[in-house]
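Below, in structure tokens: the form predicted alone, a single chain.
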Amino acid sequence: MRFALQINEGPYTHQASDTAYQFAKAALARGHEIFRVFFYHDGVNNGTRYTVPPQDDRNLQKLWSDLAEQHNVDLVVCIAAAQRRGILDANEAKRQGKDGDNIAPGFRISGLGQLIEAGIQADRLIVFGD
């Protein structure tokens, strides 16, 4: 089966990116496929790489950027919500005159387009959070 993701929940204000991933994750163990996570409203502050957790606690944007890399997860960050949160990737930060970019490895910056795609492409959309 071919499952697109959204989340619509920051990493550390609620359970929905810990509860995505965990699927992801299973999912991919069980041989499915993950066409595309989209990071939605405060969900899009999963893809910053100036998160730091202490050293107890799950690093959830390094989980999604392994996942990424280890199974060539498409992890989309929304354009517009990551602009109202100050999430930019170096073209962004270039076209909007600031001096870096903050975006994670694995992450990319897109519009609702992908969504929009996602749900199209996949056999289930599943959303988390509210």
The other form holds:
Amino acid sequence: MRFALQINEGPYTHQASDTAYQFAKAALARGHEIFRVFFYHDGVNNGTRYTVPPQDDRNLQKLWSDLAEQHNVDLVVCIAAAQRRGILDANEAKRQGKDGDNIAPGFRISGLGQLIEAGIQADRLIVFGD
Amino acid sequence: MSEMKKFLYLNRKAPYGTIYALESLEVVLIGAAFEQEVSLAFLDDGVFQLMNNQDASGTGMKGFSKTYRALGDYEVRKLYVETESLALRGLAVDDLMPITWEDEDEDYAEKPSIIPVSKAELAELIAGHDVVLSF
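Having seen the form predicted alone, I'd like the form predicted together with its partner chain now, please.
Next comes the full complex, this chain leading.
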């Protein structure tokens, strides 16, 4: 089956991103496809490479980045939500006159249309949030 | 992208205090451009999003309640409101904004967009939609 995931919460405060990651990993292991993971609301905070969790804790950003690299999963951060919360790629940083970017490997910034398209293209869209 | 799907947006949170309602509305407006069938449902504290005479001026947040009244222009014509959620909060349909859409087939007659439904009816509506987004 072809799944699309929407993640509405940031890492660590909420379990949503962990649950979505575990779901994605399990679905891929069973031969399903993850068409796209769309990060919205505070979920965009999963996509910063500047998080440094304690060494004995999981690193959610790295888990997502590794999943993207190993399985070619499309990780999309909503641009409107990202702008509000300071998640920038190199292009956005330049366009907004900021002194650096923080987007993590495997993530890309794009528009809400990517969420709607995921809803259309996937067999199931699953929302992870509160 | 030619496939037509039925989208249902579940709105479960109060309009202010968190950003969920505002950012949900942003998805609805973008999604309306994709020529899919779009409906909204309001339940739990989400029913407060449709309250009449909202005044957000003291909150420091942008008031956006007028946007709901423009949804008809985006061909979003069905706003389901769960009656149990209204009753639990001491509200009735009369407390909500008078939201309408214009029916071009009937000389642009204004028709109500708000459709009160029971919890059981809402469950059937959710089952009957292809894509359910929850905010």
